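Given next, in structure tokens, is a single chain: the form predicted alone.
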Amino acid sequence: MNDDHRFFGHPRGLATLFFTELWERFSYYGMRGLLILFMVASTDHGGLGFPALKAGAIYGLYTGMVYLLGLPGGWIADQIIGARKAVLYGGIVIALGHFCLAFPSINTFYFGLVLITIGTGLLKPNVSTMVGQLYAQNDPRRDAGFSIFYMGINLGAFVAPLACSYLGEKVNWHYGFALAGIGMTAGLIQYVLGLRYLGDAGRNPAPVSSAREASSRKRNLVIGLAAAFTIVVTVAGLAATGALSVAVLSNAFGILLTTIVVALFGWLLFGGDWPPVDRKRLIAIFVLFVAACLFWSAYEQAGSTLSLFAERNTDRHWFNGFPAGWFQSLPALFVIMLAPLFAWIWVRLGTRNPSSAAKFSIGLLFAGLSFAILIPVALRAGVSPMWLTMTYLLQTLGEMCLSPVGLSAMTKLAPARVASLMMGVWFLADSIGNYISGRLASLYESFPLNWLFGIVAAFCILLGLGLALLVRPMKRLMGGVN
């Protein structure tokens, strides 16, 4: 067992990873709080002057790619460079992306978004992997260590919109983006200074069993880099000539996501020589995956549809007109407040603890209610900030029922030989949810807002009720896993 107890009873390396993740989330949520507002702001006010249709498509494409690229990012770390270097290189690329956004040029804007997606794909999955590697397999501190790490995520997500949105909306959009880059740079500096505390965590890729496997890794790397270079050059060339519009790219990404889901679950559910218990559990994973996609499509509208509602429909005269992006600090604040309460509730319930399917159902119902309460005020201007505050509170209640439960369920239900792949499936659900949230924001100016909120609410509530009816069949599919 690791006898290092220098960080609140945990290994000192946890502090390094805690602050790395805190600053990375600061940069991500700080930039995200500005993104769609900057795109729809008029050029007279320093924005890009995009209609919501175009801005929503870009937002969905960007946020969807951020989570989708976690799949190859994890593979690169496992097979080629190790998690430690992946986090370092990813952080550098993220910072460069934010600093590109600090320049008032449409070319640097798009290039910055591409860099941030690539960098986040490298950093996000691998920093979490290293947290686990700080502890021995049977170390009782492991779960508490992840809880501390999760707090770093939410601290960064809470502070970022307050700082970056104020600077971006009140002073200059590009100053806000630059502050996000400075935050990532601060995280990189402390990460490099703290590397010595990580021990062997993430130092090397997975060991090879033979020279043939080592040669195969090198070949796959060359093929992967060549394919990536070809794709980037082709897309950039088509975009530069005007042959490839944002709408075409966004639609193509939607088709890509659909293809991945069909191929992946087609293989999982209908291929392979799974034992009956594993096949049933894979069906349960698919049901939870669909529920997670819908939940995240509602929850992630904090940075898209709800951000536009905060800017255009909400009364913000308090504090001399506070920035619309400040609302995006509320989910993180509520998580910090509610996470200990929910942890206590689940333990307190003991044998009466609801099953994973039941908790998913409750999470979807909260997500639906969060939009349902906005329907009466959707077409008004000068709406009280308490409406959005209640929306974010309900969404966070849903997140507490679904997000940590989903991560746990994936690890318990996944067959051993695809355990890592199932974690990628969870990120895929987040990618799809983010993409859908952006496409819904595209309708903000062309679709009655009360109908838009009503459709989101109806889908979440109906699926939540449907999943509630399936709780008992789901228990049988899950084969003893709660």
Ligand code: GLN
Second form
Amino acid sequence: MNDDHRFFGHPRGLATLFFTELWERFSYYGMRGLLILFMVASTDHGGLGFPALKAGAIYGLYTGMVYLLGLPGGWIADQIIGARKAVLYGGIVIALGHFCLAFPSINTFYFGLVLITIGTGLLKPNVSTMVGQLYAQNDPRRDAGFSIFYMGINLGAFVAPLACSYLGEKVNWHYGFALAGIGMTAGLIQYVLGLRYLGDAGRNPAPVSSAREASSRKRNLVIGLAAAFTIVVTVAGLAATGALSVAVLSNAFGILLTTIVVALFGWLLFGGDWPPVDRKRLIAIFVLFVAACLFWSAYEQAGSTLSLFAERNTDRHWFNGFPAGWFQSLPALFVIMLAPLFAWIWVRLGTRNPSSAAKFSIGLLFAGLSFAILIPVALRAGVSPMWLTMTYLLQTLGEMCLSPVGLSAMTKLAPARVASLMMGVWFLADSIGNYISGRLASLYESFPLNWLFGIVAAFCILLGLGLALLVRPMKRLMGGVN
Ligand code: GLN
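What would the structure be for the form predicted in complex with the ligand, given that what you showed me was the form predicted alone?
Full assembly next; the chain just shown is listed first.
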């Protein structure tokens, strides 16, 4: 693998994974650009005619679930099938999910959403793991490899709303969803054809070191499958009897997320026999985790609140009334433009490079500003598209400070024996953020929008400032890691 330089100086296998993730993100963001607008569109216009209250709750459940299922998805690959098969099966399930949405029926709509959450849970964490496995442990190209991969994500995310929202909003919602499915299928074909370039990456589950570990793996597998089966059957049964409304499910999901956070951090912070250095670092992880949850709550409103704002309050008369979903291409476009600049800035700053906590604080301030600028125009109609464009620019500036820094800080701070759990913690923050971003969109029709934007802005700015005050103590807690 090491002497393979066929893809921009990187192993050829990176091209396979780059295009797989490009097409997977194409399908994810293409569909997400349509999702809330389709749900709130009247039935006369081919939509579901849901009020924002219900549509926001479904958005939060769906996107929150997508990221939460990354945890079992990573576990299944590690323990049972290996990342390579997980990506393949995940991709197939995702494509089937989008094709379900291509049918105009409420049952296929819900079923399709469930399939996409399961498929993405299998695919997304594992395709990233395989990128890491393309390189030997100390290959200096590894970080650059991940940067190229991040470009793939955003290329897919940039093109998708342009194409799917045009078809979906202008022609027929279901054609837009079908296009997302076609994108995932293209990615799958490319993946299968390119498998031979992956070497041993993701070929097998993690090796077992002892007979005891092998048997505990089997036991975990049985427990995991039994738990998943029980949950699916119970939820499906309750839903069929009509006992489970969207509101009940959404509240239940909130309780589930809270329970996971309390149990996980309860154990990490108060249980475990960590040496003092590790215990301090775990406190630092918790602080960064809270900041990340809040950041994603603001950021992921791109597909919920801000999507409604694009449709209902923004002037879109150019190009014969361009689709509201087009705005969702902007964050990805800005990432593509800004990522190289930020990489250069961090290197350029050398020893004056701000600490992770400082970058998180700046990230939150940008997120806060992105909503603050919308307050004066929140109650107006026909607002200039410049406002949302500015909002997404500010959010992307925040993302550049927080997202790449976050995962790397988590992995550096984590005590060795819970290293892979930290990847999960990062996904959990995303899940919580997405869930909240949906709950906030639920308020769109019942709460004054200037207040809604104001509250999001205030939370982000206050926590951002609070974190700025904590930069020094955080440095002490992080003990040498910055
Ligand atoms: N846009 C990136 C992706 O889809 C990151 C989004 C996130 O972590 N919430 O992978």
